[in-house]
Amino acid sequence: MSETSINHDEVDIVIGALQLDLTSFMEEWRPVFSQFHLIIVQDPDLKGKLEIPAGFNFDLYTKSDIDGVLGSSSNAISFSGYSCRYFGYLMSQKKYIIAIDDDCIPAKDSTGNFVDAVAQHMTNLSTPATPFFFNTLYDPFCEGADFVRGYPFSLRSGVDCGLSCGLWLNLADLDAPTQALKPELRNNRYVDTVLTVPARTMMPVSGINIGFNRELVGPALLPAFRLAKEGNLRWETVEDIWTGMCVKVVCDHLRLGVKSGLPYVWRKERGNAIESLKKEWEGVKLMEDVVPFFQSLRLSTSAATAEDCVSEIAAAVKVQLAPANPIFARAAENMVELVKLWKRARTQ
């Protein structure tokens, strides 16, 4: 997508800020961050003032707001660590929301070129997807693709995209035990390709580097999950795994398309895996349960909006995986929680 053909009226970049000077991410940014409006928030954790570059066209949340939006659900709901983007997607009201962690830079593409992350979101987010039949070449809707011989022509027409999910350079997403066992390994290979997400096939999102259509799926995209000990780094928090099956739930019912693949961003290396390790571990236990949980849970038709799904979501936690462990009723609650804080934003 050329960037005339973007409306630039219609997209808000979400950066969670997590380190007080972000005068080297934003300069690195700054071709494609200066076209948009920019909603920033400050890590409730993190003390003193935001460092941030002149030209920028931007709205700043700190802790003071958050604990104005949240008020009685202060205890219960918590922004803090990489968390506190999702209070950037509370507060937007764009159509399309692009969000990219503060360690990430641009990344170049095979040839050396700059990758214009925001561009190719919304590209992936403006173009049918195609999650019904599979399609050989990707996605067929990009430069140089098509339908391949078979695919039904009654799917061709697609349906809309609700989410993109952008990959990273050098330091691949990988989980704490993985990074501890290989601390060389790097994600060196830049693969040209976008490719739509099978329907009922559940995948680990990560908030790094994604794009979504806040009008569609913008209340399943909120933090509900907090492990009891986690901490404010990558390795140490799987919040965006679960928000990521359940935002893929809603899709599949809703009957809208997530895509993965480009944009890439370059990502820099932030904590220590093996200490994280420490914290994460009891969330790569509980996936064990929730994995087989989200793979079968399906929605009754009178769930018609991601507000409606994301509820029922949570009275399936609570009945079927809160029984076993309190951090799963914990979490139906938030869940439950956060849909009445997002229709109250709307209406404020």
Second form
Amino acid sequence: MSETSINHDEVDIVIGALQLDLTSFMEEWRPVFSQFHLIIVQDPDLKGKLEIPAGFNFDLYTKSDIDGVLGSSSNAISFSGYSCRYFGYLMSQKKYIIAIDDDCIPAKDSTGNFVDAVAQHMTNLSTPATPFFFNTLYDPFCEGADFVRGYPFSLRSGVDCGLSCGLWLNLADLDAPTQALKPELRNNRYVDTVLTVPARTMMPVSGINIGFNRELVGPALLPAFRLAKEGNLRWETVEDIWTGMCVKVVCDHLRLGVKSGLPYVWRKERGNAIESLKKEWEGVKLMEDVVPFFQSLRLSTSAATAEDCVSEIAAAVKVQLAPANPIFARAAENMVELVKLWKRARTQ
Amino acid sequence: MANSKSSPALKDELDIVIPTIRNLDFLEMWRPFFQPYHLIIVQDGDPSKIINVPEGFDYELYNRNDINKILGPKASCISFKDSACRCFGYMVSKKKYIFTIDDDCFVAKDPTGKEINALEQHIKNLLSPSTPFFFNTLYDPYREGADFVRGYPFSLREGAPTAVSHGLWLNIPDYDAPTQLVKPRERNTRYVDAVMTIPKGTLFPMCGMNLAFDRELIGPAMYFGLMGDGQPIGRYDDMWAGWCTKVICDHLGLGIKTGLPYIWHSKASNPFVNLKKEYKGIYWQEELIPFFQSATLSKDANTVQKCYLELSKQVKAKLGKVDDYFNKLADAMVTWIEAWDELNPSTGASTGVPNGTAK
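Alternative state: the form predicted in complex with the partner chain, after the form predicted on its own:
After this comes the whole thing, all chains and molecules, with the earlier chain placed first.
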């Protein structure tokens, strides 16, 4: 795979609006966002009108749009809270999507320069990934680096990158118990690298700061699994963790890469971890149980597209996980439903 | 942060193994960090040459004559005229931990300009758990200022014992000969402030320039193969050890970390000489990688030695047809284990007993 460069008009930036006033968020990102088409999706549970500053090229979707598309679909599918951005993924017609949470602003790198997170995601998505053998100098395609001695030559062309997972300075994406135990813990470490997460290695994919190739993996990034009382603070959700495991299985099967590392965004203070601890999350324990399932999941050779893969995963969830808990049966049904929605949206 | 330790960590539990054919002048720069530790010098090449060890270091030195005397006929498994001979040092050590470093590796500086105590970082890496079963996007969760991210399974947060700590190099990167020829001026200037566990099931190229390991957990797997004089291949010693070690660590539930610490690698070896040594390895590797990727060990293989012997049988069975060299290597692997067990009669239980506490 040779490097390709991505045109701005191949990219949608999707913003899930969980707060009404997007002014400061958009102003912070203006130098970057103003160059792209934006899809802004208002959390359907958020009442009121969004405040969006002038000078941006965007499409806005609200509850009525979501209801219109969902129509008679199973009412177990929800695009509320952090899941609202998935609706933006569904509506996009572009090849690449980059999504950043509305409580994140541009970070500074270790030299004090502002990080253009969008440009870095684009670089990650347009350069090959190397999932089949670990390169100890990390990304061999970046300036000043290469494959090390001992890296098999036959694997040096790499594969397409399907997903680019960025990181967070200040408030890292920790779960509530961890943040509650260490209330002062802030991520100040700028790790200057991108690496490919090896094939068949599972990871927590955070939805806070990601980019992906919608054409290659889109159907896997749709909200099938949610906690019964999912909240609108990141540490009260697991929807991205579920989709993250699905998309990793899809990428591993389709021989696509998943990168992790740069870019960083700066995540603002929000919420109280200890307060969040008081909420009940039946799903968090369930997520423990699904790890062995995803780790051992293998798809058939006939699954050649992300749609095929997601359908097979849904079938496996129904057979292997649903008997233990109806929440998985619902997740499997949602996945099937969402693939249908996906296909429908693509033909429009 | 004030350092309350009065004596260096693991002072009496760690040996520093250094292969050399030239001199040990580089030790002067390392003196503040290395002097408290015992050194094992493995002198390669002409045994009649006197290698000068800087004053003040506590060391034992072995030349080829010593190796032949100690191992007798089994000395055939130890390479000559190649830094692979360093593994003899692992075998004769009586310590729990080994740190090995090349004689052209110097103290590097971190981005703040502070000199890096590579040994101290390796020790931190070895004394904290690894996380091979699930990738943590904030890298080593046991480091100061880091933790497990949301979505990381709680049941996996105890981690696994760390068997190996693989450090990196600033300045001259560890490239193969073709890459060196194409990019003779490339220098590694990127300081990546991370330690991470190489996930289970994933192979990597292990470089022996800046490496530490728990000898009790994985020592017998660290055989650096047949290289150098009389052998068709060179510069694959550490690679071979790394692939065997990774397969065995994956089987026994042990972890391998890579990343910090950095050392400053000063010498670029001659790419044409390297090409001559490596070229067979470059195309043999294409057979070796699938071999290691699909290697499985039996449930009965519950010690490193048993794992290694099983692997040696598989090498003979599957790689012997690639080249007769692998038949010899398989035999040498057996000889190595025999020699190891002779010199280390009490070790043998390596079923992943946790070393050190989590944080």
